[in-house]
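Below, in structure tokens: the form predicted on its own, a single chain.
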Amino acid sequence: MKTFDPVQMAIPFFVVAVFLEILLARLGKTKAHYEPRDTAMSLTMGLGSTIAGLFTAGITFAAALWVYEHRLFTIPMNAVWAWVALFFAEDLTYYWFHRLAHERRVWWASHVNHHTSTHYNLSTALRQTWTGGIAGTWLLWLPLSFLGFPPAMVAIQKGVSLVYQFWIHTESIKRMPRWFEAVFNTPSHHRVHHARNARYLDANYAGILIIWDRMFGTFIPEVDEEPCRYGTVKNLGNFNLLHNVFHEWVGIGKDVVAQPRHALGYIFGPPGWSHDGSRDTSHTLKAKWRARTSAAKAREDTAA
């Protein structure tokens, strides 16, 4: 079977409709927050993310080569139950390798880039990590190899679902049908995710299919009473190219380096980790708002 990339060949697409969400905003016709710098910001990143790429992309794929020539089974490619079985199972890897890279500030570090936009837009989606191949983080789908899927078929498949998750970066479409927002990941799943609120934090992992954070308790559904704030907990306030894609590095070298006896705590601890609890990571953030939240009510139960 003769292989593909479907990242490349959407390419065309991602930036036609990138063009086409501007206009139709521009018009009235749907909702769509672009700041310019912030845009070229993302389209710059997506650029240096395929460059990026193609420093580690030797290795990635020499690694799984080799894995699968160790293989438990011979999944054949040109199989229709072979591509549904790698459907499932590639998509149930994205969802805990996004969430890993959500819980592990190493990974976060390669991963934060992609959060970074104050505005969510069809844009933010190219907005794309420059340091994961460094990061390890493709290391989660060599198991996929070891039980035979051919590498080329991981590869494909992979691109799919990064191609699916182009258009759920969006403020445009605000519901989908009730069926489809049980079982795939939305527009209204992924706004959550990108959010800053501390109702949304940790949440929506998926790729395609939201059933995997239904099934872990990952997920959190978009409430209409409070609109979602895109970015990160402490944004840049900068649209400095370097600083966007380095910055959490940078700081872990800093903690590092400050505090050795605990430099473990800081490369694998949660984002926010501090030895002296002097920080905040994302539980802290929801304890303290599920706190006000709690003492509000008790406000109002006794006012009633």
Given for the second form:
Amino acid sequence: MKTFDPVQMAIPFFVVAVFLEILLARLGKTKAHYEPRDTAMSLTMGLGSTIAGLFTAGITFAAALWVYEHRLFTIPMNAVWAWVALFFAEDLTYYWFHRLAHERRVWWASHVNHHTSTHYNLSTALRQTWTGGIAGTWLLWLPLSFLGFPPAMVAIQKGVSLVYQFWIHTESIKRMPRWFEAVFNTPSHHRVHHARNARYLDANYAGILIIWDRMFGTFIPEVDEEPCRYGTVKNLGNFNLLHNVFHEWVGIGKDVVAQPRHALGYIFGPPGWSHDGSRDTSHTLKAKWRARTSAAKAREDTAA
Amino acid sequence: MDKAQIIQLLGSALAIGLMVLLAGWARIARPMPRLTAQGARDLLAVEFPDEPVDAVWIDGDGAGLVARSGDQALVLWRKGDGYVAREAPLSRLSEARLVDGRVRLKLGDGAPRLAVPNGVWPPLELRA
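Condition change, the form predicted on its own to the form predicted together with its partner chain:
Below, the chain from earlier opens the complete complex, with every other chain and molecule after it.
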């Protein structure tokens, strides 16, 4: 079976879609905000990610091939059932990759730059990592090749997932039909994922299917009374491209040098973890939010 | 890199340039009105929900603020069409020097230059 790269094939579609979103927003036909420097950062990150990927593609593909040579089964690339099985297996793998990428700092360091835009538009989808290859998150896909899925097949499905996730980075679509929202990742679900509001943190890690979040307890619905505010808990203070790419790596380095005895915590702990508890993690931010919400409700009840 | 990849790279760079130009031309960034006293309080409530605010000073451009919260300074300044929030010891910010009617606050990865209209830094609001 001939292989192909869905992402490369979709690039012209990405460009046309961004153009259309900007033009329709300009004409007042859809909801979208674009800030030129933010847009430049997102798009340059996308291009840089493609180039950075070239440097590690050889190693990652060689590793997948080596694992495939020691596979348990031989799964045919031209069988429909194999693609259906891979669709679910790859999407589940993506869920856990994405969850780790948010909940462990060393992987967050390579993923955070996808979340640093304070906008949520189609250009944000292209704000991709430059350091994913170094972070080694690709290792999570190796078990699929060990099971017997050919590495090329896995690469294609990964590309399909990435292309699917492009269109959900928009405020132009409020809600999809209820059955669709129940099963698939949608703009609404993914807006929550990109939100920095305490109530929405660490949620909706899905790639294509939202069912994994529902199964593993990380699903949070978007509620109209609290619009999403986008970006990271601590938004970046500048538009410097290299700062966007490397700031969390530099942060890890500084913390490890300052507290070598706590190096493991600073590398593999959740983002915001500190040895003395002086910083906030998503967990503590959510706890504070719950406390504020409860206190406000208690005041309302007392007043009533 | 082969020739096709180089052509694709150049094409992508050109497309990026055009998209950024289009985004600038469209003027669809979020509106950023001057900060008012109420707007400042609202922003502080969002960015520092657990910090009590003793006093607020808004810069001359209406694009940044410094709030006093005990011995801490809560700083917000405009970046693009949004705001960046940082916290720092008030004593450290008070030591910043005023140059040409502006004070430059060094806050890690950001360094806002806030307009100080009457040439007095730190302003009265930020003095304990």
